[in-house]
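One chain comes next, on its own, written out as structure tokens in the form predicted on its own.
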Amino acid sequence: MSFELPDWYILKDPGDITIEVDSWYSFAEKRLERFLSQDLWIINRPTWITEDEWFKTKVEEIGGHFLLRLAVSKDPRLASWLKEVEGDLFEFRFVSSSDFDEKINVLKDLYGEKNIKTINTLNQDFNFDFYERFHLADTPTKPSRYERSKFGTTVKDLDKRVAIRFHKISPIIAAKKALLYQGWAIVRLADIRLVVKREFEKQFISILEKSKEIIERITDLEETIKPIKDKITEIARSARVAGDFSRLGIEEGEAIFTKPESYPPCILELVRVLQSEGHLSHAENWQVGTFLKRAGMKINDQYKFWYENSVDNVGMTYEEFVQRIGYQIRHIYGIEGGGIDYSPPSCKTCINAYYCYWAHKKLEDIVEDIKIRFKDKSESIIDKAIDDISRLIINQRFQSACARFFTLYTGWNVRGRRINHMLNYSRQAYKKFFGKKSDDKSDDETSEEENINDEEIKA
């Protein structure tokens, strides 16, 4: 390797570390405590610190990390609560890291060094001015205000281009957000954050393998860490969604999945493109299907759903699908697999990892598809909607989108001005077309004074 990673980049080869076994468990509950308190925090080294303290400093974060790591890995949902929770770290320290080479050299080894390029290089091996030729400039914009109250002040390097090799952000070149040249498309990393965020989580996961045959190899690890994976586990069992929409305010039994008019937009469109192409992707088919669980829909249901809509039944009885494709719908319900009750991901999740309406449609087609649906309303309340809505999805503000066609469709306003979760979207959703009408105001007054308290709930 030609360069230099930074410390507070979780990826890297620690070298040769030792870390008492003693100490696991000290370093491991400070690492939990401090993702519970979202206390993100940056490891760089201060100017007043010797050797040896800094070096105590990072057999902390190195021996907490590997820890939970261990703890996880053979629990496919606490992993996936891990891998939430450090690639928001990881999000965090990407950004607030003040040393544009750093980012570079995270980059190199998330892609590849072959892949990367900053746009000086790319000058020196085209022999031209990138720049100057397509009109570039490296200057600081306005913040987004989502930049500035999570990262507290605007980092001027989200502002800085970088080459990558187009085919490693296929979702940016989709969105017509990169500049192509030569095979080289030209970012700015404000643009890329997520899918960068995205790439790290996905090669987290990969490591996860790597622990969880550490595991398997020695036998007595697996009871030396699991005082930790209790902890975790109690952690990842408080922010679930127990039962069903119960715990939501609706009351149980009532059939969610009958009224289409509830659903969250991803779903809707999700469910639109099943009845007319016929498949989804893996990722998608389990967002819809845990969705559909959470919204009342039994398993019977699902078997009847999937089979007359998807193309996986060519050929086949409804009997043979069953057997043969059901495996799949039981695993959500906890049948098959590792009987875990599965709840669908949270909107973030949707956002980095499944489909969000708002993150991967075309600007363009969301456009077209609210003019039409709400071909009825006052074109000045359109037009302040669609306006309202463009300039969220253009600064990333995909869950605020969410929260602002909410009020478009419904009159009622979210709270915090964001969506959290497709089930909140639902509750609400369903409360204001189907709830019980209170006898002390009309709709008219319910719908302008109603207000969401939009509670976040993660998967």
Partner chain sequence: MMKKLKPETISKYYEDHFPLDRFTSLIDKTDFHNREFGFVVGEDRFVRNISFHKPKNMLDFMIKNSVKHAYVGAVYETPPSKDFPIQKIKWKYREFIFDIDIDEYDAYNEDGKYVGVRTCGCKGDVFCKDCWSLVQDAAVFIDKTMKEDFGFKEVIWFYSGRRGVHAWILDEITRNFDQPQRLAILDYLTFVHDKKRTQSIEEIPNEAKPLRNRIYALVAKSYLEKSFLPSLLNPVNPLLQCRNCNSKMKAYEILSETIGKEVKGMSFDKIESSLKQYQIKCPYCHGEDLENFSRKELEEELERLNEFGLTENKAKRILRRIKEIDNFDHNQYNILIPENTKLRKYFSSQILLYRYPRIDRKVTMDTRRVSRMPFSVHGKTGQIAIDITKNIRDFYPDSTPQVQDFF
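Could I see the form predicted in complex with its partner chain next, after the form predicted on its own?
This part shows the chain on its own.
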């Protein structure tokens, strides 16, 4: 049996594609450009270009990927940057392809053909109807907010299910998000989409190993790919590609950034790590930078913030710092790079790709933090909150844990009992402690506070 993989699928051996060494650099550069501008992430052939042109694009793409991988294969730092952006691109294309069969084919190739089955095939193999026996049609469909991808596109077929051998999707099994029957895990696309990137990255690493072997075998290559490598270095240090296109404006005159007490736990923690260790990962820099921008911090204050807190500035004057390291900050403000006015990622994205205090910090340490931060509150209130929060974290309901924490902190309830965005958190916390006290709230209080998540983040 064979199946056709979509054009964008790039774990396969590129086959007979020849690219003249002279044009390597331009191929790689084009590819990098596309990484940086997500609007050029194409899935299918657009109707306005010819077959020939489309073929040329594909060669460029496949060739470009190949060359970039060659270039980074000996540099672990660059390799991990490329892994991240390629992983994002892969996930984007997977969730954005409109055809269910196409998704199934990608899964077959990603996990191995014998490890994937449609529910229809499974019904035939086991001679009963899975939907009927396990009342699958009765399980509530995923809320529509799941359909929004972090790329601003809509994801289709999220409630459709597919069967995968259990040992291929450990994170889903561990979270009990699969119906297991005789070794087959029946999962929704909504859940599978969260792990395809990780699986892609796993395989990407072994491709990199092979690329490294090529470089080590053919020693001249190192010289040839050096310009590409330099270009990647320049870009990797200044841009974090997968931005979140959500927007949430801050009203004029608000200065949330001046009150760290109103920062959400994720940002507080990242700032603490930055101050004690002098640096954060690339994604974390981006998370803090975009937050501070939206919390009202102007670009010059951000230069100062990073100059004072990071170790990148050792032996560097402030001016040099702004010149050299400031690229990323200007990128955040849309002054360089794609010219996009970025917002910090949503909580869902933080959980999966950035930093979420609740998802990524050890439970024991969280408990300690809470005890210290609220040492003035009564013990029974703290114990109750710790109990609630622990249970939510164990059940992987990180956004609800954050909401519970918010309630402990402010005394205000959160509608839907989950925080969706760090800016919602900090705006409300700011309002509670530093907002104008003109209208003393009484009965009105709940309606006001429960609006915290109403400011849905729109693209």
